[in-house]
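Next comes just one chain, in structure tokens: the form predicted alone.
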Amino acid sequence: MAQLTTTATSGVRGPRRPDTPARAGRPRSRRRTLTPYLMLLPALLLELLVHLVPMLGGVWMSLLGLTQFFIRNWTAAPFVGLRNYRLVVNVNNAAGADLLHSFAVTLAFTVASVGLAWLLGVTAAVLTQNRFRGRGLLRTLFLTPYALPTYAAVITWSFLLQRDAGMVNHVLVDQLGLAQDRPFWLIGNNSFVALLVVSVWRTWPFAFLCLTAGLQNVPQELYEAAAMDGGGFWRQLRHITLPMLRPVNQVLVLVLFLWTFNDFNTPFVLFGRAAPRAADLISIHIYQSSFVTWNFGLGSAMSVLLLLFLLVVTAVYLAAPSYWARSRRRSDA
């Protein structure tokens, strides 16, 4: 007993445990921390190679007078600075006026296409929410336009919209008698309507798919409680369905807007290299400025301005909900 007391009071400590396992665990934990980043590194490098490098090349080309005379040796194109940007934003010259008209057509087309696609998607999702015989087959048919390849679907529509041999005019004029003369759908002012119909037909199944997935997360008890309180279909739609689908709609509307505003395949396959003025989307306009008139510097400047516009729209769209939420909290306080 005295020996133990002497040992304790003298400050002599007993044998320490080896800390080798603790030290060995640190490199192991570091490897676990770095493993996800190392696995993402190849994808990040490929993403930079595929997107960032061409983007920087397009910005550099927009600062050059790159025309058909410098195609073989584009590094010899003269540096013109912001001259291409001044040309495309000046509405008093031909290039600026045409770009403004194309932007207005694209904006109207995008708003109409996204609105109609969302309306059809939410209608079909709500109507097929409850179980009934044949629901699976009906959902499959609804998703068929989205599953078809773009070129095959749009080429089929180009045949359907032909003036003399198209099925659309055959039904409208010959069978229903809604018009006396066969209208032109692929030229003139009707080309905007034709492009809108094809775009909505291709995009609304995607909206239907996203909204159907969102409706699976809505508790059925909410509808049962609303029905017991006397709430009909429209009140349930307004106070339960649409509020519960708000997170899905925020992402869906943004994705549809970006897809539709940048859509190149649909007008190119439907109209060819030269779209009618009524359906002159900005993607086709940039293509014509670059590969038809061979002014790549001007086309690159338009592409950069289009990218900046979409970035601003995306940033404002994503920041708006939080801004309104903070404003509502301040007003409630």
Contents of the next structure:
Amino acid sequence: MAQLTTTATSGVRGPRRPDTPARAGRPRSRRRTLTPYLMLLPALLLELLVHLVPMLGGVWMSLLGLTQFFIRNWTAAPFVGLRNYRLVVNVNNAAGADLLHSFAVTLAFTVASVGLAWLLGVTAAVLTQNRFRGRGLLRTLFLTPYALPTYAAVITWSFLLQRDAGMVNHVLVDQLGLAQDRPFWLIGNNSFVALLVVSVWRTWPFAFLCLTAGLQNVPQELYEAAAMDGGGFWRQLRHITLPMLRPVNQVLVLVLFLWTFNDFNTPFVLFGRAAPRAADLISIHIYQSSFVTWNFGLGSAMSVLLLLFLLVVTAVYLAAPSYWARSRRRSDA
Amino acid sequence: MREPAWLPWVRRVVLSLLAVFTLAPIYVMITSALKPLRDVQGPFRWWPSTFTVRPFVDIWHTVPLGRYFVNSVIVSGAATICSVTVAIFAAYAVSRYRFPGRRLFSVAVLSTQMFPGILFLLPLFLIFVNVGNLTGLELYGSRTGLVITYLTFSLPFSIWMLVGYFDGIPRGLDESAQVDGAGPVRTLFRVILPTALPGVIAVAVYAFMTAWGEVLFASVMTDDTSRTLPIGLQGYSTEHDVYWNQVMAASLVVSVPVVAGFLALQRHFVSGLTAGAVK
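To complete the pair, please output the form predicted in complex with its partner chain; the form predicted alone was given just before.
So here's everything in the complex, that chain up top.
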């Protein structure tokens, strides 16, 4: 088809400038350059509609005094400039202090969750690298939490974590006798641990999946060569396995970090609309500020700050390796 | 890898512990779904006092689970089909063409992954309401609105995975098709897609799972008629009581289709992920 069109067009143009054959190729090259854009168009439009435009809308709303009085007619909400921002970054008032606390909780939770998920993932991936009986079955089992719908899995965990009827307390208190009183898991300070366990349970299979896939690309000859040189298990792990996994790790850690940091589903299903203070993740915190106290301007300002933070983290994370490589090269030269 | 003598023991212990951790909730989900109500209200029991399938019957009456189920199937199915189609074209363009803005597009699309959903939830809600008022096209409270939202959630990762997959297909295949006179679209459908089918399937599974499990937008964007499973499942708790056996039965029922689909196709999923991740 492409060729037909090209010949037809160059046939029209041909007689006018018979001496410049390069011109004949132009319509085709324009066609070429247009095709990829046409193919990207649906994806672009959808991303614009669902992500970019609402995001800009969110930035705009963060500049408005959009409280419950203006919900029906939000265009009438007064422009307040940066007042919402000043309010939420001021740690001396309640809103600012709460946001800072929520941010600290989220950061601690995310680092712990991503670290544990990665550790479990890499351990299981390395231990299932060599064939053994039942490996396929075990892999399938490990992937199951990832396949389960979030709310079904998390609601099951909330049953396990019930104080009186739950399995966790039954094992810890009745069977192992590790505690005198039955602890609460879904309220109070323990809720942080509960949230962490559920989150790791849900995310480590994804790390396992990615790392297993990454390990399949490590050439067996590398291990054979290392074994011939007398390299033991740990040296092979340190000098072959982990370096070969670096490209996977780089993406995996970033994706896990962003997903966990923004996770709304797990705490929402586990705790409901209002999370306990010890597990007040930022997405829930903003949801509550927006939909429970109906102050959307304030909620939007917090969301924008959250986005800026994630942007900076991602940019630094992506730029750091190449920066290091460049400075190392410079010092080598 | 050659193994030291202690490794098999470490493997047995560590993998067993991980298996217990993984299985515990699944075990509780299955056994509790077969318990009578009194078993889940008192102290925890490892085994039902009597086996009963009542919870599986009751779940359909306690809340209109059937309707939620149909809604979820329609929303997730439509979102999957649209998302995969859109992703195929975009991935083909990124993989096979060198054009200004190519890198920008890839970065921009992946960066939508970092948007906190909460940031665009309310503006999107307002946009949907306004579009509805202006054009009569009902997006808020309808399944269409959810489909549009969900398909963009899986889009970035789907494009990324498919680009990896397409990159692995030798260009010689495209070129020989083009020599035979096929244009880009025909090349895509006749040559690339059949070769990349496992990757496409993996992406479809991912898109379906994403839509099937989403909670935040489902909780705000739906009304009584368009409510989907994630919100429907909260209907088993009343002020005084939670019918845990029914909750577990319903969780099991909504999990089985996606888990079965995922596990049946997991091989493709792993290879699709490998193609996307190792670049």
